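Coming up is one lone chain in structure tokens, specifically the form predicted on its own.
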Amino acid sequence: MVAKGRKPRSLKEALKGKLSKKELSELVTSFDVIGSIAVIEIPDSLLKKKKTIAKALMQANTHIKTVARIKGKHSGKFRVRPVEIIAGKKTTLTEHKEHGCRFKVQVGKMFFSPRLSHERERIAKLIRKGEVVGAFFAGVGPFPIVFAKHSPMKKAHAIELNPIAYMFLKENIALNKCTHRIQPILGDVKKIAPKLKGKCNRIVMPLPKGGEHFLDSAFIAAASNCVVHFYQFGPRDSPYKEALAKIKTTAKKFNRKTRVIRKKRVRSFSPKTIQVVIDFKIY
């Protein structure tokens, strides 16, 4: 038990006393926080105390408004993931900052990861003065708008196919004060990427699962010597393996070379599985 008075220093310490030993150890104890919201996974063995779990977190981290808890996977058109709010606040619209940036999100509506804030800002200090970026599956804009702050690039076009993540991105760029600097694009990479054939000097493709899927688009949009940020998921023992081998793939069929320039382990996903980053040069 917490002793009276003190805030507790983790969500476990804080459930002390109200879930069992065996409870705990199935406990999930990472959760995301994006502006206010705290997103949590909770076990089915525990969803009797997901109310429980929730004010705990809420109790530790006396920032967070709102508690949402994943109700299953990426799944759809739009790749988002179903949310149940199960304390706090009832909204799931926020604003998360990061990087000296503000993103409006709504979550549960669009995908966006506060995981992925050290690529982001990696990114930026590779660009060099007039660069033109594609970022595919812009989201609310957090790669771009980012790009656009700390970086020199000439231009980004924001590729983004969800609707209201596409109306969130416009937002946001007006938010940060990037209009002259980034392009906003509703509409699917695939069909948009022959427009910017050849043109892009870099190219973000940080889409959840199954961005091999739209390596074609990035050698049609890439210029020569256009570097390609290319995340994936891969098995804990080989995590690259097939990454490279699609890489290869693709671009004996547009008969292009490449280098792959650095590979680089982005974050945990599950026991068995991580998401990777390959930085890969097109000539």
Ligand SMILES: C[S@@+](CC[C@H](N)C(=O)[O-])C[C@H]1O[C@@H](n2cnc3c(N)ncnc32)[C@H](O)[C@@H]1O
The other form holds:
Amino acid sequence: MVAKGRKPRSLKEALKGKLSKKELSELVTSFDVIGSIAVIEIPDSLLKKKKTIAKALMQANTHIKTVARIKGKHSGKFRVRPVEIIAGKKTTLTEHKEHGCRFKVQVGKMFFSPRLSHERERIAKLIRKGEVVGAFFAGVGPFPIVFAKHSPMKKAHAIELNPIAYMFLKENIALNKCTHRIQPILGDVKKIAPKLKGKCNRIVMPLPKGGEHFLDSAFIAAASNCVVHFYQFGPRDSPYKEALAKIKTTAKKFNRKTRVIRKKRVRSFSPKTIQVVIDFKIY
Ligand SMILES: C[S@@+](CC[C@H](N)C(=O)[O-])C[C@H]1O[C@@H](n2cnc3c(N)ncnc32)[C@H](O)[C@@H]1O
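Given the form predicted on its own above, what does the protein look like in the form predicted together with this ligand?
The next block holds the full complex; its first chain is the one shown before.
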């Protein structure tokens, strides 16, 4: 039990005495925080205790104003994950802060992951003065907006298919005062890429599930010496093999030379799968 008046140090500590030992062992203790909303996974076996868990989470993390439970996996072409509010303020709308930027997000209606924040910062540091960036699969804009704030890029073309995410993308560009450096585009990367033919010095492809079907678009939009950041899911024991083969096949199709600059594990996704990124150059 937590001493009266003291804030519990963790979710587990806040739940001592409220959940049995067995229930505590089934608890998923990690969760995402998007703005003031905690997004948490609750195993089926603990669903009857969901309100107790959510209240304990808010007790241990006083900056959290809403707790939302994940109701399903990221799915569909918009990569949206359904959620249910189980405690706190009844809203899915929030503002997330990252690297000095502000992102309005509606949890459950569009994709947003705070787990890619290191990648945004890493790429921003690589961007050189005057670069034109193709920000494919832009979502609410975290990649291009962090680039606009923290790199000397000339311009980013931010392409997003989900009309609701696109509305937030436009709003976030204005909120961060980067309207002169980011062009938001509502549409399918496959249809937009030919309009950017040969124009991009750098392309980010943060669509790990299915992004391989858009490699053609990257080769079309790439200027010579373009750097592509290609995200994929892969098996833990050999995560790069398939992605590298796909790059090779596409390069052959477009008769262009490529060189891999870096391969990197980004994050664990499931016991058997990890997310990786391959940075490669198209000559
Ligand atoms: C994994 S999310 C990444 C979003 C954002 N870059 C982020 O990191 O928060 C992929 C995004 O690509 C969008 N998308 C999926 N297919 C697309 C396509 N063919 N053309 C443009 N955007 C697409 C989805 O709606 C989703 O917002």
